[in-house]
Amino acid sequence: MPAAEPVDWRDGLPHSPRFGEGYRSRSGALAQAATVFLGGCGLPQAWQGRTAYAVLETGFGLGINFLATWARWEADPQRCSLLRYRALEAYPVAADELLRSARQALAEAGEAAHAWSRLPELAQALAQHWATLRAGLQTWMLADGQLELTLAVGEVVPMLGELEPSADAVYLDGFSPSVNPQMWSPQALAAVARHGRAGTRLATYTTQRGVRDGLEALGFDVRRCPGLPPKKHRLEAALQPHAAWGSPAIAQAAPEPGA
């Protein structure tokens, strides 16, 4: 595994040393995954009643959008068969951070950690697998054959290109516009793109102007939402037909997969 990154504990939450930024909101971890990116992206109703559903996420960090997502299709009758979950990391934690984490995203949750109750034992079974880690791609399956995560772990750009160009939901993740503007720059967003076909839902946190017309230039109709506080909004958005990921805006902003 390559070299644990360094999480700094600061009141019971976790703060990356490397970009001086939280990894989570204020609100908790687990209110910003279900308000945030699952809700924004529509989900759990948009993968009901599918074969299967691809998620792709732009920052897996603490892996609590993946945890909780994995949690919510795990309670859903209605599920997909199959959830293909994809997401990039350029500087993994190491696992008894994740099994940390995920033991205080469910203290924090208050009256709504009833609904994430698994939460510690999921992040149990991530952590089994973290040894294996290492630079590149690595793909990994869960939950009795039926939750295929795929982690990517490297620099944005190049990894969007190494996975498969196919994505329902877009979780846009990552720490903010100004202290990593690599994860948010015109290229990481086309790459991004690439993944999308129409229809596919995106969400993220930031309204940050370049990134609402980074996004707006490549075909995604963006609507800013009431946000999760302190924030006032966050981005939801939707590939629009005429911006498959051939379209020339995306393709000359973008390498080709696997590129």
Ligand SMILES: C[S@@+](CC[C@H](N)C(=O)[O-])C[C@H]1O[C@@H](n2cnc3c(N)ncnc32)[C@H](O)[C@@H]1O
Second form
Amino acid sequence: MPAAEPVDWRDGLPHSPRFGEGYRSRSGALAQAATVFLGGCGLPQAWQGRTAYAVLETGFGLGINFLATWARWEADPQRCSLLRYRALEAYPVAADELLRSARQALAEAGEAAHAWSRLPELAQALAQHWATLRAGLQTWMLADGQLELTLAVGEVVPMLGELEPSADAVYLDGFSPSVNPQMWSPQALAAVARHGRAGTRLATYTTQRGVRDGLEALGFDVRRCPGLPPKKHRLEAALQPHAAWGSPAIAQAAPEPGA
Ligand SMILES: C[S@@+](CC[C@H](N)C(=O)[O-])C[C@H]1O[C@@H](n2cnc3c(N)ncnc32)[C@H](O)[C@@H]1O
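Same protein, different condition: the form predicted alone was shown, now please give the form predicted in complex with the ligand.
Now the full complex is given, and it begins with the chain already shown.
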């Protein structure tokens, strides 16, 4: 495992000394996961009735979006039979930070906490695998083999090229473009788009102009939606049919996956 990334806890909120920014919204990690990421990708409805469904996340961080997705999927009687979750992360934190983050997220959820009561248990199950974490790719089977988590530990663009390209939903969750431009570069967005196919949904909290324009140039249909306070807006996008995997705009900007 690479040296664990330090997390600075300030008033109960996790902060990154490397990037000088908090890991999540001040409105609550679970509210953000549910509204911005799951909601932004049309989940849980989008996986209902499907045999398999694949989520791709840039920026695994403290794993809150993953745990929230797991909790929602597990609670859904119409869930897909196999949930494949792929995420990349250059600077993994220690297992203890994942656990602390999950406890804290639940504590700050207020009246919504009952909907997330399984979170600490799911975090424990994730943390049990954490000791085996290495640079590069690893896949862990969770939830009796019905949830496949692939973690790609390394830099965003090369790691996106290593992952098998297939995503029904994409969560873009780097730190802000101003402090973390690598996660939002044209190359990173194109490498993400290579994982998509016609109709792939994408969600993010930022509405920064460069991100919107970059996604549109790759063939995403992008909409600004009401955001989670204090943010006014968030983005929802869907990959248009003509822009699916292999289109010239995407091919020019990103290396072949696995190349
Ligand atoms: C806002 S946090 C993600 C929070 C996370 N989604 C969660 O649910 O806890 C952004 C993450 O992107 C990671 N990151 C930043 N730059 C990166 C890069 N160039 N390549 C890969 N990961 C990066 C950071 O280490 C951080 O964990």
